[in-house]
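Next up: just one chain, as structure tokens, the form predicted alone.
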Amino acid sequence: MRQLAVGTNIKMYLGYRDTVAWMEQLAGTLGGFREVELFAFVPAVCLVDAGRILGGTPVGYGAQNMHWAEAGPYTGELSAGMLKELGCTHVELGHMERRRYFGETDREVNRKLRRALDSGLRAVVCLGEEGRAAETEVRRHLERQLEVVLAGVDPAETGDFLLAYEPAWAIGVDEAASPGYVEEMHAHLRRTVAGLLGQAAAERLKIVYGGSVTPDTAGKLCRLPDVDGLFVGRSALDVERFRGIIEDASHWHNRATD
């Protein structure tokens, strides 16, 4: 049974002081969820504070992006070594907004994933379609993404990172994609990974869903067989609401796997 994973990326919604206060509340509220893989991605200016506040708690933490090079003339970038020095456990790669606004490609995400794996950072690798399309077209798009993103990954390494399926059209809207649609795409992602790296590798891999997750949808999604958790957006800014999502997700995930 794959352990439930629930995380969040708070993007650039909060200022520095508010992010620190949010992390302090997170540390005080989520300490009891030791059977769930929890992670939070915060702005780079808050990573030192994240180590002080979240270090020693069940909440992993990391940066919202990372460069693929070990070091070099890359102004404004963060290296895996820097993140490790700050105690980061996780790193987010390939978010839709990185692709949309900064032109990030699957090839770049693949290079970043390779660096994360070599550095011992647990990557959450985002992928998904940009707009609504026929399901056959979406499935082919996901296949193409995985072929590039997973190039050079050893089958034994699929337990060392997560995939986050995030259809861009479902991010920041009032309603997540339907559970039936989410399960179909998660199952297709797993079948594709099995074709690329083998069935055992696909069974090890956690695939979480992100896209307008709320307390009303968490349980419906986490009872699905190929949904291993949630990647929560704005709902996590309210820590009590985030806790409710985790509790509901955990309850239904455990029932589904009993």
Given for the second form:
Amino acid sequence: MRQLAVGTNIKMYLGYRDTVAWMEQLAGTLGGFREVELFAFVPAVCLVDAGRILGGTPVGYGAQNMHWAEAGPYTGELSAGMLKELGCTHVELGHMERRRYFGETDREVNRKLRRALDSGLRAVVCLGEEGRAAETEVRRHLERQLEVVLAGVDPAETGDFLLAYEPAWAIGVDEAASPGYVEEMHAHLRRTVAGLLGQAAAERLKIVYGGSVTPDTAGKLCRLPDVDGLFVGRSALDVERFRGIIEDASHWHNRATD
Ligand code: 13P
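Right, the form predicted alone is done; let's see the coordinates for the form predicted in complex with 1,3-dihydroxyacetonephosphate (13P).
Next comes the full complex, this chain leading.
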């Protein structure tokens, strides 16, 4: 049975002080959710504070991006070693905004995933289609992404990272993708992983959904068999709203798996 995972990526929405205040509220509010894998990706300048505030709570934390090299002449980048020194548990890789605005590719995400696995950081590997398209085309796109992103990953390693299915067209808008559509794509992702790494490896892998999740949609998505959790943006900026999402996700996920 895959344990529910709910995380947030607060992007560049808040300033430094507001992010610190948000993390303090998060630590105070989410202390009771020990049965859910929780994680928060905050701006890099807040990671030292994240260690002080979230370290020792059930909320894992990490950076929104990372370089694949161990060290070297990579101006502006962060290494896995630095993140480990700061106590990070997770790292976000290949978010749609990194791909769209900074040209990040699946090949780079693959190298970063390798680094995360070798460093003991739980990567949340984002993928998904850019625009709306026919479902057969989307499925093919996801297959191609998985083939590149998972190259060199050992089947035994699929419990050490998560996939986040985030169709770009559903991010930052009013409504999440429909539960039927999400389940279909998650099931397809899992089938594809089974083809690449074997059934047991695919069964172990957590696949979370991201894109305009709200308290209204959390339960509807988490009762689906192939949806192992949520990756939340704007709805997590209000910590009480985020807590509501986790509660609902947890309730429906437990009911579905009882
Ligand atoms: P929104 O929930 O704001 O659409 O963002 C989702 C996201 O990009 C998570 O990584």
